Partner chain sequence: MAQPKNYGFEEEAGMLKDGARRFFAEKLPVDQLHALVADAYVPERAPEVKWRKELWDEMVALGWTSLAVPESAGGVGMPWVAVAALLEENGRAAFPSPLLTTLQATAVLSHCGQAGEAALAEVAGGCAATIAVMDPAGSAVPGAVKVVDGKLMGTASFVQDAGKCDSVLVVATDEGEPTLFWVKLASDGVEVRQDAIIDLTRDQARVSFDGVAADRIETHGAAAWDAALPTLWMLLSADMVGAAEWLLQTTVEYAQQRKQFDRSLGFFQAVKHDLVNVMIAIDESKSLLYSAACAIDHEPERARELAHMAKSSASDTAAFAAGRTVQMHGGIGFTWECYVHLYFKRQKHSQLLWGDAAWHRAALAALLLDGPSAAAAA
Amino acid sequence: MSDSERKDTAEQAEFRRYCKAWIADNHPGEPTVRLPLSPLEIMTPEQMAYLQSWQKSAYDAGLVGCDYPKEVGGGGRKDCQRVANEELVAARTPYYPNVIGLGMAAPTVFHHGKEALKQQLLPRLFSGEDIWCQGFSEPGAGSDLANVQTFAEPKGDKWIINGHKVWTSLAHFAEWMIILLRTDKGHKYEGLSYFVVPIASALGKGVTVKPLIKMTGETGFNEVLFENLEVDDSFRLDELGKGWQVAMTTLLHERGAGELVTPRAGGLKSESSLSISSRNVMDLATKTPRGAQQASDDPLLRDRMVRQLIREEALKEHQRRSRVPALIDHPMRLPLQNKLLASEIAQDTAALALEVEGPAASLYLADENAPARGQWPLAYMNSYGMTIAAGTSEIQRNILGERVLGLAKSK
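Single chain structure for the sequence just listed, the form predicted on its own:
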């Protein structure tokens, strides 16, 4: 029995038994299409359709949105999303494709949207029928989110949007976008407002989505251009000029520090993929020749692998600590540290795998001679997205320093 199971309430224990039984009967098995490492790299309609079908079946079974009220399409349970997540991860199911919708849009709409808007949007978001993307980043704004310039001008009870968003994951599949807009050019923070925008229905009529090809050769990122897009004021979240505060709700949940637990499935575990872990690097080293020996016999590599394994185990203990209320001294500290540590450990682990492979690490996915089917170079390149998304490692350290440790603000 796991630590989590020992701490289950009666409702959670009953729900866990239900989850186990449902997953045993409905696990989709090996994916019928080749899937990328994460939902943020979904490229083809076939990949999306397969994963949407999986999310829909899990939602219909009550494993998505468990802790949201039934009135907005949730399960009406208390602290049960964590239970569903744990069982899905343990069963190594595929991931959900609507990662931005579940992790960022849903809690933001729930906390700041009008009741009618919640009831309109959230059920199809939870089921995966509507895919969501996020319109925060802009060309030239860097990491200064408050510097967004995409402008919404009032026109009666509507708004006219013009501007340019970039690094917009999943925009090529998204029906909806959460978007931070400038509604007053005279104030940096108070001049921001937050909207939800139906972009799929506006393609070619005020919205243009252009794919960006990443260094992996895959798509997933996009730039989105708005030209005189008209949206109704009913799509505004919270009060005019409160966009910065609404954005903080989004970012708290994106960084894992929000109060609503994000629904998660097990992640990609097909035969054509791998998990970024030190144990997999060790396995790789036992199969990789290094002169007359194996790479696993190299004392320097062995030392590096053990050090990396220790970091991973320390992170697991750190994550266990976040589940013990008595050990949480600050509501933001542990989630922020987890994001920072996990993304950097993954990047260092992938880099170590390339060292183990040596010159063969230059062989990529399409090369039949590539070790591990070329997945480690792919993992290494993708790992940079993990240390940038949801705020770069530098931003995370600034937040921890200023808001948790109380250090002076940087200038």
Given for the second form:
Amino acid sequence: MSDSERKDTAEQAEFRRYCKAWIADNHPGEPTVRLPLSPLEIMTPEQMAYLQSWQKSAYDAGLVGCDYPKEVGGGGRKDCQRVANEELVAARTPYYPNVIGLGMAAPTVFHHGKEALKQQLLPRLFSGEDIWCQGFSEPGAGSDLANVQTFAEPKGDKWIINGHKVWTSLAHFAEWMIILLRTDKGHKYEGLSYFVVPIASALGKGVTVKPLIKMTGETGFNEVLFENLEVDDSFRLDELGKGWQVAMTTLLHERGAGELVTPRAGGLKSESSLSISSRNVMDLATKTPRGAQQASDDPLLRDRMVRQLIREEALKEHQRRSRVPALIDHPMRLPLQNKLLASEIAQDTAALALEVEGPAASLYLADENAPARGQWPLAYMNSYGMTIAAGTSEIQRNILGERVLGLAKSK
Amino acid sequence: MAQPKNYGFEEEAGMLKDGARRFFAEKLPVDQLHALVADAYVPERAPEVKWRKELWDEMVALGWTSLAVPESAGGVGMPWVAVAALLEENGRAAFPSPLLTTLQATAVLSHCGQAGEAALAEVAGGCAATIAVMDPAGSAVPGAVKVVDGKLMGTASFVQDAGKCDSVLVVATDEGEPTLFWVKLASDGVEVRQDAIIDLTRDQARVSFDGVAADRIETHGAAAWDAALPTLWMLLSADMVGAAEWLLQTTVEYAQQRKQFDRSLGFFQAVKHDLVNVMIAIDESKSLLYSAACAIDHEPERARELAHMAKSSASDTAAFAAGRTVQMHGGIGFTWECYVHLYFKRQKHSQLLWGDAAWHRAALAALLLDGPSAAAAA
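Same protein, different state: after the form predicted on its own, show the form predicted together with the partner chain.
Below is the entire complex, every chain and molecule, led by the chain shown above.
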């Protein structure tokens, strides 16, 4: 019996038994398409369709959104999403493709949307039938998010949207977008409002999605151009001018510090993928010749691999310690470190793998001699997406310094 | 064996931690500590022991020396995770006392079964103890003291807080085999020579044994000694994590008050990000500390691995937090009157004691990459 099981409430224990049984009967097994490392790297419609069908089956079984009320398509359970997540991760099922929908859009719509809107949007979001993307970043508003200029002008009970979003992951698959807009040019923070907009149905009618190529050579994120897109006022979340506060709800959940647990599934990838962990790098080092020895005999590399292992272990332990109030000084101190640490540790681990591989780390995906099929250089490059997206590491440090340590604000 | 979700850190552990924090803050606030240990600022200080014995007597009266003593030997038998919390507070106050060494000795004795119970009973009764094992290079590999004709001969180096202790647990070799002895420091043939060390909050000595007849408490001490090592590392790590928290908190307060270029220091990202990095380092060390302590209580097969992690991390954090603190305090931080040098030096001392970060990582690498048998031979 695992430790979390020992602490289960009666409802959680019953739900866990149910999850185990369902997963045992419904695990899709070895994927029939090549699955990339993360949902943000989904490139082909085949990959998307495979993963959508998996999310749909998990939703139909009650494993997605199960802590949300039944009226909005949830399971009406209490503190059970964590249980489903644990069982799915342990069973190494495929991940869900609607990662922005589940992680960011759902809690934001739930906390700030009108009842009818929630009922319209959330069931299809949970089921994965509607993929979501997030329209925050703009060419002139990255880390300075409050500087967004995409403008919504009132026209009766409708809004006319014009502007340019960029680095928008999954937009080429998305039906809906959560979007931060400017509704008042005279005020920076108070001039922002938050909407949901249907983008797939508006393609060619006010919305253009242009795929961008990542430095890895892969697609996955986009530019989204708005030209006189007309949307109904019922798509607005919360009050006019409250967009910044709504965005904070999104960001809190994006950074893993929100109170609604994001549905997660296991880390199953196709055979050619890898997971970024120091154990994998150590494994790589024991198989990589270096002169007459193995890379794993190099004392400097050993030290650094173990250093990475220690950082990973600490990050894992943070989850446990953050639930022991006597052992933390500030409630947000550990949760706000999650995103920063996870992304920087992954980046450093991938960088180390390249050093272990040596010159062969330059051999990329298409080279038949590439160690690990060129996945480590791909992972290393992609890791910069993690330290930049959702607030750069520098912004995360500002937030930690200001909110947790109480240092003077830089804005 | 699984670890409990809350590290087994129950309500009484929290009360112990809170009570200890109040005790240390009230009994010896940092200005008084500075006055006690740093009143003179001669560069070549004589080897000396500066502490207040009556405060130790109060700690004994509070039962802190019996906390980790198993109930079978007349102690309280609290989990090590609670003891870690106590030592975290001890480090936060940089408190001069033999608490750490006494608890470390307790850890070794606790692995000796019945043979250790007489000594443990003394500890529970307030006997302050330390450990004599290191050679002049600081290696904690038994051999500095040997058994010759049934008596102890040799000199152990880097014996912590010997000037404050009543007894010493000697890890001597008898025909090459580590063997444990319990010796009164006042015994005939024992000589304690104090070192002049940078850390003003502790003392350290070379302890010589010249044909000392001593109580042998464990004839096969190798296993007990080896099994206790993770606890020794973990306990020192706890002190370092607490001291690092003091450094962070003090520097944050300074960065909020001190103005330069018309702004508080903490406004500037070079300072803000550095402070956040110190916080991140402390949190890493602290999570690993409680994980290691919990493993010692509940999952001994993982204790060594996790204690290596904890001490490696705590050593790096100690040096980093201390260095950044002096730097961010600027000229004031480099001044004798400023309290931070007390912690800076305590952290330097701790960082290098019982294995520095690189040593623990090398040991962990051996454990993980070469297997347990190779690691034992190293």
